[in-house]
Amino acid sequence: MATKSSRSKSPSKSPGTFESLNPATGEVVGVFPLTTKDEVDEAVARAKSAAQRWANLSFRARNIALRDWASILTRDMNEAAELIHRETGKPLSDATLEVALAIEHIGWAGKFAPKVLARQSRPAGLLMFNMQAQVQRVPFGVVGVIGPWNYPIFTPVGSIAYALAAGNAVVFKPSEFTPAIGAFLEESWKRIAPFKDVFTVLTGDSKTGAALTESAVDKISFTGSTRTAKKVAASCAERMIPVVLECGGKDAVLVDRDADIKKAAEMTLWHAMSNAGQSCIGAERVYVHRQVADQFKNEIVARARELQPGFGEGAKYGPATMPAQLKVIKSHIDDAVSKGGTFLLGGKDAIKGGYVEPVILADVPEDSLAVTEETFGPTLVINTVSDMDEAVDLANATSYGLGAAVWSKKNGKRIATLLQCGMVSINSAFSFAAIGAVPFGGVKDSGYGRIHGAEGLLEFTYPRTVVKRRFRIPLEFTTFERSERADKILVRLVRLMHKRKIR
């Protein structure tokens, strides 16, 4: 798929290719094809042929393939992490964690698909007591997956593995910023694939992604910005193709007065600053109870002072993978300060080259860009509230609804139930992303549909109802030959089952 990359000598770029660059060093990680629309259509056509063979395999056979894939990725974990490290600039430790979580999801999807997607018998009811009713889960066929650059293996695998386990073929278009890890995934799959074209990777730019949404795929799973997600949804709507949209967030952290403040500060800092803040489920807003606000601020600022961005040993997070995001980060910082926010850490000069030093702001007005729009950088807004009811109201006052975190020893579950989002961590951060059994996704501008868990497996199938007559009865309701006696019995049965005295 890709031209082989090398640290010492990079392959040359041609008009039909593009380079993947290390954002920290400028090194060429590899040179990859710009897949054309015709090539996309050809790949999808091949996947269509493979999809039926793959769907006809037993759950056990598909699980064996996924299990073996997970085994190969486990063996080559260091190589995969190194590629992610070089393509995104994130620390090698974080890249390794990402690969590990992706492997966990591959294993979970293959193992639990038989249970989640098994055929189900359903009661036919008294009116149709002579019928046998069954619901089958049917794979769509070919699922097109468009992945992001911030978590270039973990996030797309949440669609790829679950779609494959459900019996679909997959065509994956990785981000143009991280094509090498996408190509790595395809090569590793080929080593255990029972036949060709079940999982295909197509590298390219936004035109390649658009071509995939316009191709003959049967479903699209997209991760990216809300703005692009709307374009993807509109494109798919032209052909009535269903979509899964995992978009941005403006996740809030709510810190109650009974929280473990040291632990809340420690994990909220990681929640906000890890991966240089480039996480859709990253913490961007904190609402802390006034009784513990000063303690929390002091604790998190003290910890944040120790953070060092960089690419080498000891760096806690890397550069902005996508350079254009630096302008967004700067505009949010400037807007927050111009509207009355104050720096607890950092300043307007926090952006240095491709890196952003930690920025923590306090008392930022709720109409500031730093509060209303996704920043996607190592910045954090901390605002003080009088109680958790106010915190909930402010947390919900956003167009996004992806994730959230609640810190409270006694009230965590109650607060969590009031939040308008798809996922909540209580006294932890990011924990839901690492659990294979639970769904991942958001509401409002954060998208719709789910990956991970049983819901993620169901997402890549559609229900087919099959009803069969077990035996004949004298009364037939669904015929033009229906008798007057049948009508009377029908009315009598309905009254018997459903008529009640209403006060």
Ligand code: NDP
Given for the second form:
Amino acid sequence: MATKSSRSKSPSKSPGTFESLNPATGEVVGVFPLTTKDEVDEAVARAKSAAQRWANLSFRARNIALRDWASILTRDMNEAAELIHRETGKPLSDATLEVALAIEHIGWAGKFAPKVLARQSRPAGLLMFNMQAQVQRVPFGVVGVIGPWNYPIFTPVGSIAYALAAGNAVVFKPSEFTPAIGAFLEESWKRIAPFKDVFTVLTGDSKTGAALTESAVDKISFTGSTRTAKKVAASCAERMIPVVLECGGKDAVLVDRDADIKKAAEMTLWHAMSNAGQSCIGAERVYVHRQVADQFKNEIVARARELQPGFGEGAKYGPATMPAQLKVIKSHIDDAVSKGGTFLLGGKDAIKGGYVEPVILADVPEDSLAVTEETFGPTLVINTVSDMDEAVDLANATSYGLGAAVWSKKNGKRIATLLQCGMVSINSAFSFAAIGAVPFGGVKDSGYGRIHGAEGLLEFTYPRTVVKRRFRIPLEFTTFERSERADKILVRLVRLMHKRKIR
Ligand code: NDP
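Beyond the form predicted alone, can we have the form predicted in complex with this ligand?
Okay, now the whole complex, with that chain kicking things off.
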């Protein structure tokens, strides 16, 4: 199986290209250009010219293009899903779900951009009552999107569609593990594009990604590891351009004693192990109330026993898409057990070839790698707590802050408000990611900025304030001609508005 570094060294392909491999079979899915720094710069320059034309179109015209794109992708959904299946190894049905959700976001972004980004009038206040005040939303120009391999359509489309709907051109660098899907997205866009270079895809490796951050792009939207996010942010800081960072997580699931335990176990299993656990918002830790802990463990283990990883029909999840991840998963399992954790399911031999069988661990010390670091595999830690306050403290005691789930009939909302993270689902799993209207993103090491929803549209524009004097008044303050009378009136007005008795 190819590793990240061996991909670019394979002797079977010409210099300047790399192969994308099916992680389950080793089949070559395609050979793609390793885009050089000069080529990145040229593509961004072309995107700059297109950006101006694209921004000058009406919201309606851009919405039509996005609607057409959604329609083409809907028509070609099976082809897209098949490609994702082959390039990531995930089951076809999961790949189809991913494409469907991406299409939903394209539709939402195009439809709601006019409302969210409309010019707004703001009250000018008593001191400036003769002014008209407005805020306009202005697209940045060219947005560079750097995507991951775990959800190779859904995740980047969360940036691409919202950036396009806001009036930006986009240059997208897919992960070196999923270039075919990137190329597919570009091809589908070209079929409906009103003109060239509005959306460009550049395949390559980490050097291509780094070159994109150093190019003349006006903003970067990155999804991937916290380690790489810091490099990307440093590069953007050099150029003083803004960046959205959607990094990993260590999402916790909190199960209260009044929870529907069967449902909690059923959905938490999917939350943790679907896509072979390779989800930034995947459940990695469960804190379950001691009164229902045994019931929850029994339920989830019984269900997990039925899960079969594989590539063929009936497989519930696929192999590790990035083989290097297997070492990380193994180290987390070994460390958890050496520190006193116990296996409820699976064992140290859970890794078989490129696949990881389900692993459920209990009573894992909170300083273990399996609790502190992102595992990104089909593994789950279940620790017991005496109450939900303890669960909240432990859930928050992490450097990450992406998502969380709460299972409780009565206390879900109260518990959700105590969690330090960007998204919480109550009595469900992952559901926020499928809702176009709500923002997606995290805090702490999980990054900053937002994709999806109104916040995701605003993220790809900057506010431009425009104020206009509507009529002359005798009391103008912003001039050397200001009179003493104006000064006195100013002080009187401020006193009138702001002076209060302080208790
Ligand atoms: P990376 O963070 O290294 O890669 C993410 C993207 O960034 C890829 O497109 C990658 O390109 C690109 N990239 C790599 N280096 C640079 C750079 N210096 N400048 C700009 N772009 C760069 O993640 P990995 O794929 O190596 O996965 C490592 C870990 O990250 C996983 O184990 C998982 O824990 C986490 N991860 C989190 C994801 C999430 O959804 N938040 C998604 C994927 C991974 P290329 O692939 O060509 O190197």
